[in-house]
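The chain below stands alone and is given as structure tokens, in the form predicted alone.
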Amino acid sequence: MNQTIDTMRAHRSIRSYTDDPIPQTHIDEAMLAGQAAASSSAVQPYCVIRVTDNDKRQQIADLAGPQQKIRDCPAFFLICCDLRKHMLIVERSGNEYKTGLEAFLVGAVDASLFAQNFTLAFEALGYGTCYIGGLRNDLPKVNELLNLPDGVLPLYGLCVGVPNESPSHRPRLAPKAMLFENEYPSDEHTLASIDAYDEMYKEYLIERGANPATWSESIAKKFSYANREGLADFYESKGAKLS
């Protein structure tokens, strides 16, 4: 196996960390690795905010779940779509900043490409990581806490630290259920792949001592209602155009 692929395949979400600090040199290395990711037309529409203030981190931990690991991990970062730099450039040029949904999509995609490189770099250095989607539970509060200007749009958080646990790997759908040739498969093929995965997923939960349930059951529950319905209004209030 290739060392890079080994590192990628070894990924697990780590939720418990030692107190060991992360040297700034390692953060700098991870930043350079993150920035090496592809960026559409090199517009680089993202930024990272490291939250070091303990009170702010505790408030974010509370609103995100609560998820105390946000406060307790050695380093916590916000991954943001950053349209602010573009707004300032356009304003300085004397033009009017005009965008549509495309600019937001490019920002979210490029930020995620950055974040995956950023995360992989930390894991290659021996750290554990955990993405925090719960950050979006109350974006107006996050916005207020961090005094974010228009154009800076938080997407999710990232905890980083030396692992203090070694959880098993959560199984994924088989590659053949995700990689298709020329066209999307029939619904029968898709459902058959899901049924096979459900049995594997249920066994994984039993081994972890969790309530046995299939992946389908969790998905049916998760997508039977709209979640975080205020996101579009928040992002548009911060300068994103979603139509």
The other form holds:
Protein chains: 2
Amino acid sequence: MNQTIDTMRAHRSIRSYTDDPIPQTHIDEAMLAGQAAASSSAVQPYCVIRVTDNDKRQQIADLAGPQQKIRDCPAFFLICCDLRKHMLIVERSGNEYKTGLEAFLVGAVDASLFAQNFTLAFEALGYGTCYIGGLRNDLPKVNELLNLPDGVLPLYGLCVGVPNESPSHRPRLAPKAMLFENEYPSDEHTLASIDAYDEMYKEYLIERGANPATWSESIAKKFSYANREGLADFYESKGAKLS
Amino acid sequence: MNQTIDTMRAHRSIRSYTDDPIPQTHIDEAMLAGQAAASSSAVQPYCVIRVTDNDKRQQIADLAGPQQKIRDCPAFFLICCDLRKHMLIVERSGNEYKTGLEAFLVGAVDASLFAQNFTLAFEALGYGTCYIGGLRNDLPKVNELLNLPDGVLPLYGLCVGVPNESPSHRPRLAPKAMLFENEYPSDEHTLASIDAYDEMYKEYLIERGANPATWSESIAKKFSYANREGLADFYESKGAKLS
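Could you switch over to the form predicted together with another copy of the chain, since the one displayed so far is the form predicted alone?
Every chain and every other molecule in the complex is listed next, the one we just looked at coming first.
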């Protein structure tokens, strides 16, 4: 057995926490572990904003759902793509900052390599975590609350705390539906993998006492309408370029 | 000490490998660990293509640099944002697939949460790894070589193998330049952090026998011209929507 792999496989999103605070030493450890992740040419195009202000937390919790766990968790972090430090450096050098989708993509990717290490470090220290995409419901408001300057682009949040629940593991698509050799499989193969997963997913929902939809049903619903349409305009208004 | 955190902190990109093959059981373990990472509403918008075909590997190695390590590594994986399975499900349900930047962003983020677990699992098993952004030099060619259908969007590669080198650790920006509380710091704070890092970075390059530029110099150069300009058009031609 391998402790690192066991820690990864033990992951479930934890949405309820005890009141135990998180010592600063644990946050420091998680930061160093997070920052040890690879970054494309070491550009380190991300930053983290810990939200400790109660009023700001409350407002983020509201716009993201509302989601009670954002109010309650002992530590809440906002993970951002950070192009600002590059902008300042280029400006100081007397050149003009040039950007495009490449910079935004590297920002989202490197922020997420960081975030997964950061999250796993907390889990290795005994905490539970939950990523929060819901704050993309209203990024202009998040931006205003935290007074983020140009180039700092909020991506998602992260709740951390000592677990106060022990949910079951949500099943995943089979590895053979995710890992291929030299080419992508036929649509028939893909749909057969989805059908097999649908059965497993329904069982999981029944076990949790949730409405027993299949995964396909939820995916079909989710991608039959455009979601969070203002996102690109918002990021572009903050200095990203997506074309 | 914590094995998981130690494994993360031990990371350096490894660019030279022994000929030892990677047993399938290790790849299976790394897949399960990778897939255990969080995915937004369990949409699992990613896939992995292992490239074992020598000719395809050779051509990817060429277009990405050339980069000898892509030819030489015992295992080479392409990490993709995968919207295709969602497209097929929506189509089968009789609706029209709707997408936007949100879906692409979630794809890039969830692929990277997966990829960091996948990578760390290999490292925990004793392998060295190197992410490969260079293949974004020519994604249409990568796409053609692997015959990727609409909705499958290559992001980056990953080389894995038993290390045949032991490079030093590339220093990172100080945590206080990356983690803030309730607001982003002043430009003066940011530039002071950068100046401190520049000194450290130069030392690191001198130690490695490399040309002793500062980090700022490399950033100023990198972001004074637009990089990989065809990226957005390529992804849109494959069914993504970035607006």
